[in-house]
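Presented below, as structure tokens, is a lone chain in the form predicted on its own.
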Amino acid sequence: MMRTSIYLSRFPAFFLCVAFPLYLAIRGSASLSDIALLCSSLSERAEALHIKLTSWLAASPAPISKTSLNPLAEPATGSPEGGIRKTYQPLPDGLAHCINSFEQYSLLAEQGLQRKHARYSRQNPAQKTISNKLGYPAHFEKTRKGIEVNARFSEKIALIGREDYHTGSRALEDREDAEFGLVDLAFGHLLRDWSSQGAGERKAVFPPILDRLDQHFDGNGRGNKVLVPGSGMGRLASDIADLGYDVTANELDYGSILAYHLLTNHTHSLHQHTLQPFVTKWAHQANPSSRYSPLTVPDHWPNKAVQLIEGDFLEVFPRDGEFDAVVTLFFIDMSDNVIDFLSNIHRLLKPGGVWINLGPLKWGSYSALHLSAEEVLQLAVLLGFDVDHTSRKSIDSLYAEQPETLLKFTYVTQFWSATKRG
């Protein structure tokens, strides 16, 4: 703001030294009274612009960058104006972006709906008449109501995030940086982990993991420490803790972390929260009513004994041999390099500890190695695991399926267990 004020204050000097001589050269025959009038008018406009800009800059909160700032209780210091100025600390990577995206969900969803309406409106009159007979315009109002339901839920998540991480009310990043897909993905993960509609998907992939833990520990989970990295919304970690294990969950994605905080620490009854996660998805429908299917969360109480460690799996566990078991579900293919992930799993296990894995090996484009299941197991042996080949199986799994959709993705997930050589 100070720099802007300096530039504006230099405008009269610029005018007198540069613009004014040029004006005289161009309009040599102009009367001095015309020139005086012009000078007065320009001076008044410059002053008005100066006042408007400086007052606007003083009133507008500057957005915080993606390495955002967190107002923690540092001693306040006096500002030049005699006021109080807080000091700030960086927020964890990705947190500001997630909070902003949850806060802007309503705006982003409404923009998508307006694009749909614009395409509908571009039809010729005959096409519109037929569309109206189908009742098509009613979808816009129904969708808008669903967006309002989702926005209330999304804003709760954002508010809890601000409270838990002490961000204050400042803008955390530009509104334009908000990401609709982040919120949409979070809704899908909530469906899979914490709604009755997700029970079928959980029943496909949770029992093999829980059964293998039971076999390894002879049905006695008490006192055995289990790590679930990439825990997402936390349902698997919670279900393992329900069996008596000492469970540590680890997650890097703040879209999942913030929603998990809401369910764990700010929920007072089962099925308390309602959302309509498919309200913006109009394709692949057998029945249009399925777009507006509501779901409620949670369908089961999160186990508060689970310890959630936020951050990068490769960085946040300094102690070797800390866990009796490591369980990875849809996780190892998220690595930049799978060698790093498997090496870290091996390091964190006690001798004789068990690694249980289930996932589709859906390597990202950023992954250094795109290994087959056979190659992953060969790598495990090289790193010091004994693979239990009798445990291997393929398990079909849907993922965050929309009810009655005409498009289904089925992963043929690979399941195995391996123990760390002593």
Ligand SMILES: C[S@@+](CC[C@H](N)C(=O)[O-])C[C@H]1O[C@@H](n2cnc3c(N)ncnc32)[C@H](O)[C@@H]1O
The other form holds:
Amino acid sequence: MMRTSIYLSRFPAFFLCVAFPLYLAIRGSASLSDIALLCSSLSERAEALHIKLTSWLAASPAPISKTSLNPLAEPATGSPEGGIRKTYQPLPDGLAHCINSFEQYSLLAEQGLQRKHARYSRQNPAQKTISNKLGYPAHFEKTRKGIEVNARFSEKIALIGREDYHTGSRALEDREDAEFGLVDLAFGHLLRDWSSQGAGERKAVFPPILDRLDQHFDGNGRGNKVLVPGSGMGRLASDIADLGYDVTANELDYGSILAYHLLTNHTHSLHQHTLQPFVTKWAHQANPSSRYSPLTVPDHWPNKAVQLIEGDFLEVFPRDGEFDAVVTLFFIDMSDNVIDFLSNIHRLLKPGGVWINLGPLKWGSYSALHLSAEEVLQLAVLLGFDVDHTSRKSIDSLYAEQPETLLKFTYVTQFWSATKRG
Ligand SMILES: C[S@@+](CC[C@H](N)C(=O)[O-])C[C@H]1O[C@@H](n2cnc3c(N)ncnc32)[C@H](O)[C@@H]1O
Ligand SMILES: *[C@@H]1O[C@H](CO)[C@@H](O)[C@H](O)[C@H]1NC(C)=O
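Give me the form predicted together with the named molecule now, not the form predicted on its own.
Up next: the whole complex, starting with the chain shown before.
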């Protein structure tokens, strides 16, 4: 079956640069210069991606179906010329989707821009004249440049994914379509964890956790094992390691994992990578320039002593009583059943070990139980924790928020600590 990734790369190129402008020209609603502006860099980018994808195709056999996969990383059979058949190791869940999304960011983002442009173009001539006086058309140009900046970064992450998981140059099987939201979320997490613009957000939630650790271990990190499940882009884990603790991070989502690989294995200077994550966000802006704010990452070196364990928190830690502390930040509500997460935290702690939690209780449609804070703490007691009620407090916190936006979601997060009885 032909992969969506390939299909996607051709169709928008045609649509964006031929069909759509033609349609606009016929309707007479867009000036020729608008169209030229729109198409110049779009076609370059689409072409580049198209060439890249077609050269992969030329270099590799038809996309491989799940059933033909065989757990060998290396070419299995092959004839000397042409028709070389490779077999590849099956990829972990979600990885192909993630790599495809990073690879196709520019096309997906540009489709969004096209939709905005279509609505802009449908204005009558008088409205367009006024829009021009506002300098509005410049937004399309500037946004396109920002998308280019982001695409370079995004494609770098995709390449790292291909290298680190030995995918070769084949088109990747993906049960879902490439997803703009996945990349956008990764950009948000980079902002939160590794940019100076994220410092305010971190300052609200990290210190209570670090102070509680400090209290529990009398300011002595050395030799104490701390687990941070659902570590996201890993900044909290890194900051805990900076204090001397022996830190294990755990994450499931390849958007975060691959970006973290980029920061830890492929970065040689601070602020090396630039992105403009807000260029696709046109609402809630106070002034015309704030959406073009660049972000540079990382603002601090990720601590390389942190060990990242990739996979499901419920599956990847076979050994009981391994940790002196478990720290959960915006994590426990991600569970299908919070009883499983809390039981697992309890199992992984040594007797007397501490669980520190900070987060909202943002249960999703996947959650079996939608507990209140009081109920979560009652559950903790039932599972064998002693809750430290004096530690409890509410802390207002943003999450991966654009610093200059006019709309901010504040979580009233719940902070507590508890120790394993016994
Ligand atoms: C809301 S995010 C918080 C990330 C990070 N702690 C922060 O505060 O920025 C929750 C994270 O938990 C991860 N996650 C969800 N379920 C998981 C599981 N079963 N095992 C490991 N990670 C999981 C998600 O992929 C996501 O990165
Ligand atoms: C790159 O970095 C991650 C996280 O720091 C690590 O787990 C991984 O093994 C590293 N190397 C490769 C080749 O993936």
